[in-house]
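A lone chain, given as structure tokens: the form predicted alone.
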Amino acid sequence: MKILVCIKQVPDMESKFKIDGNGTWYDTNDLAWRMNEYDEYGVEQAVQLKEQMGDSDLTVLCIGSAQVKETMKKALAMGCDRGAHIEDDAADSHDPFEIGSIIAEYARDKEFDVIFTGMQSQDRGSGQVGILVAEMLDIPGVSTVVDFSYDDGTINVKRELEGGIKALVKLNTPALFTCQLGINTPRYPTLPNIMKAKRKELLTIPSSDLLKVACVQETSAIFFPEKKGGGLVLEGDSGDVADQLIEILKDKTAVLA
């Protein structure tokens, strides 16, 4: 079985973000970087499937500058066999359609049986890339997967719907799945596997070799939400607080009008 898992390097969400000079993305200087959390679950699911199948081959793909290789090494240490680094110093400027087309172009002639992505990235959060890849490759795509099982060519997955409802979907390979948080518990790479990862193949391909489409959407501005006024803390005994609250409701709302 041939498996592909796609990951993205994103800033640590605890970082202090600033808007860049163009006002269309965040300033990438002085940020700590990590693997997108949703993608960690995708990597773990891909490795579990590889381990189940035994005779299988697992590739991890990431688009970005040379910096993303450090994040790819974690995926290799988790159990991926090789890395495909799509080198692009302007990856952040590409819309989901362009990113999806790059991945699809890479995968088109490689006959992957199963492709995993995260449900969305923590920075852009579009949730579009995985499903776009499936559409471009003309294979089934299932989003927001929270449970996955494979048996003799048939895949059964549960996908998360609104209100806590789950849908059971059965399909055959080839297929693509976007992984939701909680589908599994991502493993921590062990020291021996970290050392082995350094010797695994990490092929770099210029994105210009794969990008065959133009963007279809453009970010016009990015900004922090406006700060709203703080809450009012009422102090005193319960009777006084109740009287204060009644006066505020009369003055500020029509609840007691």
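Note that the rigid core is defined as the largest set of C-alphas that superpose within 1.5 Å between two forms. The model shown is predicted, which means the values in this text are computed figures rather than measured ones. Positions refer to the first chain, counted from 1. What changes on going to the form predicted together with the partner chain:
- Relative to the superposed rigid core, E14 undergoes a CA displacement smaller than 2 Å between these two forms.
- With the core held fixed, the Cα of L203 is displaced between these two forms by less than 2 Å.
- Q244: CA moves 2 Å or more between these two forms after rigid-core fitting.
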Contents of the next structure:
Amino acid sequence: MKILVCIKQVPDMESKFKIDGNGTWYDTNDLAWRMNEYDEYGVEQAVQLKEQMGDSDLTVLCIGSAQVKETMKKALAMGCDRGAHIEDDAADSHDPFEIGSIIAEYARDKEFDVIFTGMQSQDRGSGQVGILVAEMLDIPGVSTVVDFSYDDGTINVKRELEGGIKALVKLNTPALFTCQLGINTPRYPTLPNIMKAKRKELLTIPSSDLLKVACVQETSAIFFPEKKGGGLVLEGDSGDVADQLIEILKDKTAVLA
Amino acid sequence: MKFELTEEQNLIRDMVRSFAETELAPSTQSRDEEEHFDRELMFDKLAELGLTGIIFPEEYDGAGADYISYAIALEELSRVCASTGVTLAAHLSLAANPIYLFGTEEQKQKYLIPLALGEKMGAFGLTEPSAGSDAGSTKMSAVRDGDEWILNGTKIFISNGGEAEVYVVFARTDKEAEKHHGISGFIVEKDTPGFSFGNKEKKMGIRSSPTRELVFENCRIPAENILGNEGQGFKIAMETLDGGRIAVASQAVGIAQGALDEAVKYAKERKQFDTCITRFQGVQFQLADMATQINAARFLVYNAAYRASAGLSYSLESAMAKLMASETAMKVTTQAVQILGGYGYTREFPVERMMRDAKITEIYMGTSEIQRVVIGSTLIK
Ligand SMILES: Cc1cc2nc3c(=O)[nH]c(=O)nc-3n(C[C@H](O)[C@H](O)[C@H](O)COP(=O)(O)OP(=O)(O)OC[C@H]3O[C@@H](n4cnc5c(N)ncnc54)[C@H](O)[C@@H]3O)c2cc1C
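Could you please show the structure of the form predicted together with the partner chain, as a counterpart to the form predicted alone just displayed?
After this comes the whole thing, all chains and molecules, with the earlier chain placed first.
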């Protein structure tokens, strides 16, 4: 079985974010980077499937500058067999359509049976890339997967819908799945596997070889939402304050109606 | 010269940090209060992650990583739980490492491999009631009888005592020889008849690490369990401690970093005199000094670790790293308690434990005074 898992490197979400000079993305200087959380679920699921299948080959793909190779090493240490680094120093400037088409172009002639991506990235959060890749490759794509099982060419997954509802979906390979929180608990890469990861193949391919489309949407600005008003401070002695409060509650809410 | 960690070293730091924060942290305080050693958590899980054999080559089922990786792993474990740090340090640096450095191929197959895999835990018995800093006055005796050695005597304050399956111990094999020359090292398995354990010590800090007495009463072990040559024991013990000092120094850096992190977090939230206490230069300067000292200590540790991996001499450097890091840990944890004020003195916050844990790093594997003896005597040689 041939498996592909697509990952993205994102900043640690605890970071203090600043808007960059163009006002269209965050400032990427002085941030700590890690694997997108949803992609960790994808890697774990891919490795579990690989372990179940025995004879299989698992590729991890990541688009970005040379810096993303460190995150790819983690995926290799978790159990991926080889890495495809799509080198692109301006990956942040691509819209989901371009990113999806780069991945689809890479995957097109490689006959992957199963492709995993995260449900969304923690920084851009478009939730589109996985689904676009499935569409571009003309294979079924199932989003927000919280349970996955494979048996003899048939895949059964559980999807998470809104309002606490779940759905069961059955399909055949080849197919693509976007992974949601709850699907699994990603493993720690063990020390020996971290050491072995550096001996695994990590090919670098320039994104210009694969990017054949133009962007279809443009982010014109990113910004922090305006702070909400700081509330209302009532002043006076306690009797006055209580009267004022009752008036406000009557006036603006239904609690005393 | 490159002051940069490798990708592997960064991955190891991330992995061990995430393990420590997710798995160790929830029980660190209760294990301290209850003096509870949780073997599954504090050792078996380390084995699963491949930490129990970090520095040994793959042919002995180690991970084949370098000493800096080991230092990083110990720092990250100790940042959250110093007791787990010493469990690994005693196992790896003090028990597995002398077998790797001085053991025969048979001993490595029989003992090092299960130790590296973490199927067995190791401990190191050098200290005796009347031989602490002065390890040369070891009294425990080993007498040859046919193809066996008969051990008699006691070892005290042994980390992992009672829990470990493999013990590297030192005994006098020649009463006539000059003090340091009549000592030899031995490998003793738990459950050998004549080998038993005293009570667990009640301690100030690292309370979830078991520290026990080893008692040998006509304990017979096979002749082939001598480690290295007869009479080479003192040298083996000293070289083992050189490596162990890198481990304790890493533990100390971890404890100090843990205390600094807590102090920064608290100071950013605590308000007095209508302002956050970080606005007081007096508090900021303390935090600045703490961070600076920790980084200085960390680089001394990396330097000693680098030399150990590169096959250079590192006895002096590991003594310096241990001295600086342990005294930094004591200073920084005391300051962290100060920054948390009355709250810092209570068990509601972890810094009082860190202060208690820090103290041992100035004592074991050679006290600070002994580190100064090592450093000083090298200078005037
Ligand atoms: C929790 C814990 C865990 C331990 N784990 C182990 C273990 O796993 N294996 C093991 O073998 N041992 C272990 N030890 C023992 C530890 O290494 C010794 O306690 C330590 O070496 C000091 O020896 P001592 O306690 O006999 O003190 P002493 O040697 O009696 O020292 C008393 C004081 O005299 C000072 N002093 C001694 N000699 C000199 C000198 N030449 N110059 C200046 N000052 C000097 C010392 O620095 C100290 O301040 C452990 C101890 C503890 C408390």
